[in-house]
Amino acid sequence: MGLLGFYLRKAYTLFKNQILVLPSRTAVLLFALALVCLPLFTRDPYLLRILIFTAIFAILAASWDLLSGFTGQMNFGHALFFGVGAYCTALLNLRLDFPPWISIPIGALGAVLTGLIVGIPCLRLRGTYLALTTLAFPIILMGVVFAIPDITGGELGISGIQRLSHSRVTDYYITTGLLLILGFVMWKITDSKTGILFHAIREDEVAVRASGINTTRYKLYAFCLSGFFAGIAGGLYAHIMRTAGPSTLEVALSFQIVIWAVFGGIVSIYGPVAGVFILYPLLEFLRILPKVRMLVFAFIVLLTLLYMPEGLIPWIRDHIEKECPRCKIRNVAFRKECRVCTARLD
């Protein structure tokens, strides 16, 4: 008992010190606690429905994060992982009939394969034709599609998917909860020391390279290591809709992530993940004024940009909290003492 006493008050230490000290920790906590909690007050099956939607793309942008925004690979073509993730998924259920926490993984897989095929034409070019470049990868894709009809279903795409699951409800669970895990695990490899080099290439990779790290090999890392993610957000697509059409190869999609991401913040994982989690559900919350949709979401945007050219989150955080001249902690806005290393903040 008093064992169990001391983890106790130790975990509750723990959760002061290092979630409760700084606003934007408590407010990811609040963030995960809500998502979960949702279903509690609300089964409302359209409130659901653009939750599990919003949580699929909000994995499909932070995986942009992690090539673009990290590594610095600009890719306007992200739609090409997410289209591989949900065509190969569909292919795997439909034809062999896997289920779908087999099917997912590995038709993630095959976008880790199209990041490697994608990758090595990539790594010679930077800026405006990497941009260009990949641009092009998911058009290619699309013209496969309609050209082999009789495995892809051309136009229609392939339908007939099993669900996710039996309850939108579940559905719901599996795809936050996926996003909560995969969120984490992504902003733990950016905080990795890979996650240094993925820093340092999007600064200088002659640099990087003159330090002795083979860029090569990291920059085909960023992109396996997007592709797996955004092709995971792609198979649960394809489940949930349960069809998996060329829609999702489409422009418009790729520049959808970016302006999700650059929106929320880049090169911060959870900048994306907010991003999708205010611009998806305003879209649709948007419907109620069909005509001006489009125009008023792309004024919000641009507005936003405007004054915040960070993105939204960084610029949020820059406000709620205040870095340490000295120790470069981050501290609560309202403090006047670091609360490491007691400097004066300000």
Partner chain sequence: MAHGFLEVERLQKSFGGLRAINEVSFSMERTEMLGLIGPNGAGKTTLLRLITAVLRPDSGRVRFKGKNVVGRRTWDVVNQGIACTFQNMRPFRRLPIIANVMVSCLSPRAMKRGEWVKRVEAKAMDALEFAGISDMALEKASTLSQGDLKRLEVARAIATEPELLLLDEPFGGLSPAETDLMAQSIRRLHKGGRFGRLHSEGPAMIIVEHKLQQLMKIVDRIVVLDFGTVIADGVPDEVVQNEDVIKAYLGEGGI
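Now show the form predicted alone, given that the preceding structure was the form predicted together with its partner chain.
Shown below: the chain alone.
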């Protein structure tokens, strides 16, 4: 009991000093608890289906932020990784009878390989040229899909894939659990030394290279990591829909990912997640107004970006927290002194 009590006190101290000390972290905790507890209050199939797809697309948007937000490698063809993950997972399940818990990770590795294939030629490009080149790859793959219908199903895609589980509630917990786990993993990556280097490459790649760091390796690493998480999202999507088709490679999906991420706030991981959880259900519920659905959606996005150019979540965070000018630690907005270095907060 003594050892257990020690670890419980240590866990409580960490929880108090690392989570409850900032409103943003407390909000993330409450959000996670709300997602976990939701099926205890409602099991409406339509609502759970919306939240399942929301969780899948949230993983996808966060993976885009890991690449484009943190390293500055603007990717307008992120649907490529999503589609590769979906198609690889579908083929493995349908042709080789692999269960979802095997087909999804292997499909994600296929997306990692795609990240290598795409990343190597794209590393020589920057800015607009990089964005347009990445936009071309899913279009090329879609042409390949149409060219070999015996394998890919052509325009009809691959259907008859095994269900992710036999219950809508179980599907919800699997996708939501993976969102929370993978979101935390991506956040820890960006908070590590690797994440600092990603951010440095985004700010000034020439200076980073001049300091002796192999920027090419880290950018390629970012492509592979982003492809892996997007591939998992694609595999989940394939098993939930029980099909993988050309829609997973559409240019419209790539731009939708960018809208979600920019709306929520890039260079944060949780910003794109929040963007998806706001915009995707909103667009679904606006189906009751089919004639003005997209107009209302566009108006909300434009209004938000007009007054909150860095995104919704960073705007909210900047109003409830302040950054210490000395140690760069974030504090609650009403504090007069930094909680770490006691510096004066302006």
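For clarity, every value in this text was computed on a predicted model and none was experimentally measured. Positions refer to the first chain, counted from 1.
Remark: the rigid segments turn against one another between these two forms, and the hinge among Ile316, Ile120, Ile266, Thr133 is at Ile316.
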